[in-house]
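Only one chain is shown below, in structure tokens, and it's the form predicted alone.
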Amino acid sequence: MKKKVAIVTGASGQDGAYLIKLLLKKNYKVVAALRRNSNINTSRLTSLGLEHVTSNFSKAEIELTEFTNCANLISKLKPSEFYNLAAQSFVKTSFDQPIYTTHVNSLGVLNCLESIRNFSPKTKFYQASTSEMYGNPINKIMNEKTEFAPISPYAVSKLYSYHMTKLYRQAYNLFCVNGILFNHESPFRGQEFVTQKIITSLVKIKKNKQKFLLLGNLDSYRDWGHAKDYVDAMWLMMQQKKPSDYVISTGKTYTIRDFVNRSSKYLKMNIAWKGSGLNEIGYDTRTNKEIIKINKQFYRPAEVNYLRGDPTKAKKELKWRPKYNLDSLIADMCDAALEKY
């Protein structure tokens, strides 16, 4: 039987690395599609033993904002599945670089869809959508029917690609799906994301390699899962008979403060809080030293205050269940940081 071929964009990122590992276990031929400047940062792939080209694993350069480049790769390989995980995915950066964010996250997706429509219409397409598209809705639990109200350039760009993916499914009868993934973390999470920043900083503070952890809004709620669980859901979406969109989440939500408290507890640090707003501090009760401060530069111009997903559809139709909860996720990230530092 001929092996399935999968292209994974954003292959140097957290999700890309875990997804490629999963696909190889399932006996796919996998092409890691990387931007030229991403080829120098493949540490996640290397740590999973994916640094060398094999009969089942190879790398290819891709620039999503160049239609010809996308079209050439897709027409040449005619993959069974195309997972688009590439994006400018840092929300705060999207306010500083809205044009670049839109080019990559919106027009880049359109280039992929047009390439598939014209040169490989049997290719199944997965688009990495995001819970940030919901903004601050009235409903406190978000599912596939919740109205979107994006409040960042990142979320707006992702909403465009979400609707384009649906349009190509409906208008051209292509197998296109959106995974509306809520926050998902792992030891591979980038340092620019708050969860990794919290854990890395606490570990460094514990080892006397850093004095302070600087944070923004401590009372933002997020639904956090593990990236390993979420790439399982991506693959399951692509195996269905009919394409559809799915919310992937744990169904539970916690504040940034909760994440700090649980992380510090796992690291056997005693943190207490005093003050409020920009003047709030976290201090080590053993030494009475201030180790956490609030800095207004880490507040977004428009803040998403509450995110909690409803994964009922994914559990029912995909038979998907997350294996990690928040505490086991934190343990995995802390153990990796302790080993690293």
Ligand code: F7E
Second form
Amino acid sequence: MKKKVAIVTGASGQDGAYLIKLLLKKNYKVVAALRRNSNINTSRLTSLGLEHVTSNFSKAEIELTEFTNCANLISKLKPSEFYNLAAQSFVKTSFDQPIYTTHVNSLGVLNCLESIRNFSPKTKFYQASTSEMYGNPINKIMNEKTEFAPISPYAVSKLYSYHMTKLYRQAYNLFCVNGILFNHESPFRGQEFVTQKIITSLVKIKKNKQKFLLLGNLDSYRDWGHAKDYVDAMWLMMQQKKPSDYVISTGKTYTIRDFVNRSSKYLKMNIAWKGSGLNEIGYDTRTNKEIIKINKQFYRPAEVNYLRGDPTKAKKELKWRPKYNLDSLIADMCDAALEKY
Ligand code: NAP
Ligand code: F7E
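Other form of same protein, the form predicted together with the ligand, not the form predicted alone:
Let's see the whole complex now, leading with the same chain.
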């Protein structure tokens, strides 16, 4: 039987690497779509053994904001599945670069959708939508029916593509799905995101390679899962008879402070807190040394305070079964950091 071809944008990112590995395991021919960089930045792919071109794995250049790049790649390969994971994905940066963020996260997605509509209408399309689109709703648990009220340029840009993805499904009958994914982490998580920053810093502090961990708002709640589980859900969405949108989350939520406490416990560090607001500190109870400080620069102009997703639809319709919980996610990230540093 002829192998299915899948294109994955954002292939150098956290999810891209895990998804490509999964698709290759499922016997796809995979094209890793990457943008030009002055340095080779495919270390995540390399660490999964994906360095060289093989009969099933190749690389292609794509800059999402360049329509011709999207159109040429899609019209040439006419893939069975197109996973759009590329984005300016850091919420804080979106406040400093709102126009760039919108170009990539909104118009870039429209470039892909238009290319599929015009040149390969049988291609199934996955859009990496996000729980950030909810903002701060009244509901304490969010599902596919919860109203969106985005409060960052990132979230607004993603809401545009969410609606476009839905529109191309409804207006042109294309197979287009939105995965509304809540925060997901892994040893591949970028250094600037809070989970990786906490774990990497605690490991370095433990090994006397760093003095302090500087954080922003400790009181926001996040629903954190493992990226490996979440790429399974992406693939499952694309195998359904009918395209639809799905929330992917754990259903549990914890504060940033909880995440620090659980990570330090795993690393056998004893941290206690004192003070409040900008004056709060975390200190090592054995040495009395201050190791965590709050710094205003890590606060955002507007904050999503509480995220907790209801994955009932995905569990029922996709039979999605995540394997990790918060503690096994933390263990995986800590073990990787301990080995690295
Ligand atoms: P990530 O690690 O930041 O990866 C983003 C990828 O997009 C990188 O490969 C990056 O390439 C690429 N990219 C950025 N701008 C591009 C452009 N103009 N043209 C082509 N490629 C571009 O993100 P992630 O955590 O894997 O997330 C994957 C997707 O899911 C993103 O769309 C993100 O917004 C969304 N999402 C993530 C989460 C989460 O918790 N991780 C939750 C919900 C939704 P470079 O390496 O060259 O920079
Ligand atoms: O922040 C707080 C911060 O940057 C989480 C992206 O993948 O998930 C991610 O977005 C929370 C926020 O992720 C620091 O204020 C405190 O409340 O790890 P984060 P995010 O903004 O939730 C969503 C679903 C996506 O779609 C995004 O692409 O942690 N926080 N102190 C801090 N955050 C950071 N980064 N650094 C701090 O020092």
